[in-house]
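The chain below stands alone, shown as structure tokens; this is the form predicted alone.
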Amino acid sequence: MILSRTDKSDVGRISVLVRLWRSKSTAVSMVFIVILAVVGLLAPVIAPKDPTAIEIFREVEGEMINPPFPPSAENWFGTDQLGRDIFSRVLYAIRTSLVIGLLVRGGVMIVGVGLGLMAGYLPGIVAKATMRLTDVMLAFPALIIAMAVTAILGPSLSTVIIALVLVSWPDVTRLVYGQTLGIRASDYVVAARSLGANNFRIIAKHILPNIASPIIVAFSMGIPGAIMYEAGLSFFGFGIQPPMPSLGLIISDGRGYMTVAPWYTIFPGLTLVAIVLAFNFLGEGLIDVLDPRSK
């Protein structure tokens, strides 16, 4: 039986999913990420309490006590110093982290892939200027630049996304630039150029599909980095601002209560670690399947 090009691509996609699923760590990561996405999407429905609701005192055994309250049947992860339910805040913070990770990495792909393709396919002053700018950006600590941007524009969700896209595109640009240079001189690209194909068609039909695998891997591997950067910015007060929950912000608020309320930082910290590990394991699985030579 002769398969059409569409049939072959469908078989290839199924084969990739099967190989991903055969890896236990990757399969567990995929399931966990799906659960996180559902939790983030349904946070307003499944959160037991309003994440901004304040409880300034509580009666325990006839005695009035002040927050933070320890974990209990009423507050699974305990509360913060204002009596806000940490479990509910963590559920909302998961949505914030996933939204930032996906939006930041999506913006990075648009900027980084575009500049990398342009620099790799069009030699001369364009390539030199793009790669020198990339080198300059890589020479400075990304977190410091992001802090400076948020300090100038004012900390907010949109500012955090802009700042993280600004500091994250050079890695993708360098990756795509190197991949494009290797393919630009290939026989099929030379043949397409000799037949009169324009630059846009060559890039869209011949170069981009052949570097799709490392781009997909770079997208997935960059999501945990974006989440960690956001957590770092929020921890230092340059990221998400109250009352919007963020894992980094919750951890930052709880650092002064480590001795009296360790649950304040332990539960959001473990959640952040779990999210980052899940995306890292997924990225490792994608490398094994899509781009094993890079490993």
Given for the second form:
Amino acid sequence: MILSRTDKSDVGRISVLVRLWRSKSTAVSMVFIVILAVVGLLAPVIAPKDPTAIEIFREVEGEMINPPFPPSAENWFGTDQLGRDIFSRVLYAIRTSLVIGLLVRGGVMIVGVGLGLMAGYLPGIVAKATMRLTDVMLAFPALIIAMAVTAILGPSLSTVIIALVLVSWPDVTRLVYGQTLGIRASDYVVAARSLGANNFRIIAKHILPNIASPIIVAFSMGIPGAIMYEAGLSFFGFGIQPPMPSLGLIISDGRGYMTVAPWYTIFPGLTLVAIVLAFNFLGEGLIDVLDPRSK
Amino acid sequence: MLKLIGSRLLVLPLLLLLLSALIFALLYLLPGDPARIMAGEYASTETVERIRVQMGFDRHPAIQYLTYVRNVIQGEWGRSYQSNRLVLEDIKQVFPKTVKVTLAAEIMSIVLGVSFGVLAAVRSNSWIDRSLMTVSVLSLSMPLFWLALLLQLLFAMRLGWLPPSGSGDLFSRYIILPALTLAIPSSGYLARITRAAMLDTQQADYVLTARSKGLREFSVITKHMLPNAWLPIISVIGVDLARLLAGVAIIEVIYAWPGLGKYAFDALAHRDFPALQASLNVLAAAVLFVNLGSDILYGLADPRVRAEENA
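Please supply the corresponding structure for the form predicted in complex with its partner chain (the preceding block corresponds to the form predicted alone).
Let us now look at the entire complex, which starts with that chain.
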């Protein structure tokens, strides 16, 4: 769906929010995402415990027991093998997930939209080469390639972002390429060109505003994937490294205690599912409002 | 139609070449000196240098790449640094395992996805529809590795119905958990597509005619709606199969299923360059072939595509 000119005004922007708000599931997911963002930002203030505080034994009904301790009023998600509070660790890890989701999609948009515009606007050999490259990139086993990239660069927050951008841009390039091709031939672009507008002006003033809706949808719909990929990379030891918190890392640590302390694996995973679900619902809501024809 | 297949087949070698070049570049950049890895940790510098010259690691990367392509075409895929076994022989052993688990997952996903999708469409806007669609969104929102751990915990460790990991003969119980894990998210996706495709046919004239003829609801669904809903479903199955191949490595590692994905993962962990190179190339090439196959299948299934190509 193409945004009409008036939609670009502030009135248009406000009405998009209002329309998003009207769908119950989207409204709930938006509130949840705001809460997640606040939790992520304020984790040090909100967390009930110090996420690194170790508790090696605890007295229960006159008996000494060792961690991992099960969920209780004191430790909502239980503790890990060192007695550290999993709920507090999860709150810190949410920040990492959100940062990854936003920065990876930001990078993907820069690379993907840039290459897509280039291929769509410069047909011939440039377009052919770019699109064949996307074909090949889409065939790669993304997770293993991302692992190899973080192995090359040394696993850390920034290299995880680079690796995930590197494996995720082709989808967006394909989308933008198709959209640009359609608009390039439209009357108003032809008219603008005949009036002497240069390529840069045409792209900035005519093409980009008209493909803004699918780009926004693609940005949002890709966030859950980026968050899950980061968790996967960290789970296998090719992502975030301790002491930086990550949901994938907590699940990886919990794997060894799955039979004696299932909460250790289950709660961080459920948190991950909740984050991903919220962004999926937001994405669907955005499609309904901005891009209903793509459904 | 023939023209379409022909042009796609012509591009394929080019894509394979591009693919292998990208993988070569990636591995060239991987840290770890192949000559040192081959010689072993305690080898003298002279031995390492001798191996470097012997294997051609001292030559220009472009020449190394071209030599690699020539060797691959001649069937010389090198030896694993780890086991010293021929990589081609290893691949011949592990690739069928991956095909097996992927196909088993695809079949499960089609059976579950299409039947849930049809059920949801037939009972659209009922509580059945709503709960099925909620489950399908949920299934798409779970990270594969976590889902694998949960199913392992439930079916292997708590209930003890299935072995937690490993592999056995064909039709053994070992394949159920890995295949089911892979199938769950894709069946959720297929269920949504099927539901939408079925609802699209609901209002079509031929369905209204069939209903007004007094046909039983069951035959309206199976004889008139499903055959017309197949087209979008078929096109999704190809995409889905490619997606399964992308996710299969995670599953194979967690369930210790000795397929190509686990082989690639182990090779990466041990910097076993020949094994990693071969497995990445085969995995990606398999996806390219699946994409090609599904495009051709789609063309055959849709008379409109055939007509377009002839026009």
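On a predicted model such as this, the values are computed, not experimentally measured, just so you know. For clarity, a rigid core is taken as the largest C-alpha set superposing within 1.5 Å between two forms. Positions refer to the first chain, counted from 1.
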Superposing on the rigid core, I want to see if Thr52 changes position between the two forms - specifically a Cα shift of 2 Å or more.
yes
How many Å does the Cα of Glu63 travel between the two forms when the structures are matched on their rigid core?
3.6
